[in-house]
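Have a look below at one chain only, the form predicted on its own, in structure tokens format.
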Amino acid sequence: MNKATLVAQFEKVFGRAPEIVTRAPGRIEFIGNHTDYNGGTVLGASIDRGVAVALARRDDGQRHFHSRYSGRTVALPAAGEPAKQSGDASWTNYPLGVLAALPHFGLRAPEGFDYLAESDLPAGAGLSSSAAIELASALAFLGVTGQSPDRETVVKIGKHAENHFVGVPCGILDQGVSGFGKSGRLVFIDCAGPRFDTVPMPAGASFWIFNTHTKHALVDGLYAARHRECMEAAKALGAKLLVEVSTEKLRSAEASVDPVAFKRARHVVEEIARVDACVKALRAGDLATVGALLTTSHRSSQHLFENSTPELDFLVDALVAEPGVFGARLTGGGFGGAVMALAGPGFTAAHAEKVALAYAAKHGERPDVLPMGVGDGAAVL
């Protein structure tokens, strides 16, 4: 997906050129699982995949939007509040999130444009095409109106379209990376902050990305309680968020926690544990250490937290019994989607291919298989 191709899809659809093109990636929650919105720490990785937006203003008072998502455009009027969108039109909700969110922090909002929004990202995998839209959105809406705040702010102005607009109570791990992503490194974000850093990413390592196209169809409802039974948990240790319950403290609590909210407890409060090992390990380029935090960190998702599967687990199982291969897990909120795999040179395209078809014999269904690198952060193109 390059800046020739959209600004000639933009020239078809509206007949004239767009005045920005922008681009955000999609993103691998690298370890980190359900830490953010308790206010821990957490990995990813920005990859060379992601959404762009290409935007020119109107005068009319309308709002085009057009996406090859849904092949048609959408007409809304810039006068009055964004309205949520259903149905085919679903997925305008994270660009009107975007303009619905921008008078929060201060900032205007464009009136009429008309809007194209193009993805390579694979949909249902758990790369965060949402956050990837959100930020391309908001640097389009940004630049045309000669606004210019900084990454943070537009960050939280896509976290922001996310929790209010579009109703998915998710942290910050995924607009952060998306924003502040840069090649050849990984996003460390302390939610708690936020604050922002970087951590190289080893020479020789590699992400594949294996899709299952599987997605419980409660999933929003069983993040929604997911997150609901955190704060619970949370409240029961006498905490406001887990992240101020420490591993002794867990411990001792057990017999008064209920059973379930303390395996929630237990998945998170560990889990930030292991981002903390996990960086320490990639600083000292300890590539087997990163591996066995990323494969417990799914064992710990599989049982404490119970947001895996039984084909994301199957897919573990069969990737880390591979040559090259480090470590494995689920990426992104889990209930179905993808798992990541880090890898050596050792593993190859034909080492995947086999775990494909073995995925394929046992669920009937040959899974994508997308080898990812790991790229910059959202931009103006």
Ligand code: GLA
Contents of the next structure:
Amino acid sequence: MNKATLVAQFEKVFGRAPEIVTRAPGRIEFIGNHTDYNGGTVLGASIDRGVAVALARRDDGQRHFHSRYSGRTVALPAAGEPAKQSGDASWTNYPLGVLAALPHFGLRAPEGFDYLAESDLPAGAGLSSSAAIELASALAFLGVTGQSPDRETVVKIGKHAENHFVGVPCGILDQGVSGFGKSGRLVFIDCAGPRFDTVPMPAGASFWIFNTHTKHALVDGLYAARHRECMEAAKALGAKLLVEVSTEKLRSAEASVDPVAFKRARHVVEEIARVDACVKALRAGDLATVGALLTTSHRSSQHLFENSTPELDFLVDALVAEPGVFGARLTGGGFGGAVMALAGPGFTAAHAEKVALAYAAKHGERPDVLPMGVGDGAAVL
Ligand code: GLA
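Would you mind generating the form predicted together with ligand GLA now that we have the form predicted on its own?
Then the entire complex follows, led off by the chain already shown.
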């Protein structure tokens, strides 16, 4: 997906050239599962696939949104507050959410425009196409209006759109990684600040994504339920957020808190410790330890946070049995979606195919196997 392709598509749909073309990547949640909104730490990787947006202003007060997936142009008036869309126009809630967010950051939204979005991210794989479209849209809207806030603000605009317009109480992981990604590096976020940093990815490791195409019908509700359970668990432990709870404090409170709240809290508190251990192991180039932490994270999702599924567990079990795999885990919110494996050069497409066939024999449908590279963060092309 390069600039020339986007320009050509825009010309085909709107009959003129775009003023700006932007692109933002999807992300892999490397480790740090449901730690972000609990004020913890997380590591992610911006991948070499994403969403591109092309835009040109128009002066008739109309906003025209087009994506190849819906195949039709959604025309909305620029005047007034953006209204939430439904049905096959619901994808426009991401750019509309960004437009609605801009004034909250003291920034201006462009009035009328023609807008085209194109993606090479598999949808529903937990690779955060939503953050990618939010960041690509934000850069396009800011670019044509001559505004250039710092990167942290762009990331927060995307999160604001997701929390307040789309309506998902997500943390800052997805937008932070899409915004701060760097080729060959992982993005580290201390979500309490937030503070963003990068950690080099040791040589000799590659990412593989296995997309199961399974998605729990209630996935948004389940995510919100986990969010609520974490906030309640923090309260029961005398904290505002679970990041404030130490492992010792948690252990000593086991008998006095509700068992489900305890399991959710234990997952988050131990996961934050795993992120920190992972940063150290990455800096030391110790991929065996990194891999073990990834797989332990998955087991914690499976048994404590209960956001895994039999399909994801099957893939993790099959992958960690392969000699070339350092570790594997679900990536993203959970309840379906994709598994990520971190593997060495000994793990090849033939090994991946073996795992995919074993999965298909057990669960019917073949998962998509996607070897992933780590690419750069959101940018104007
Ligand atoms: C989704 C959310 C993120 C994060 C992960 C779980 O991807 O969008 O903010 O909470 O789930 O770690």
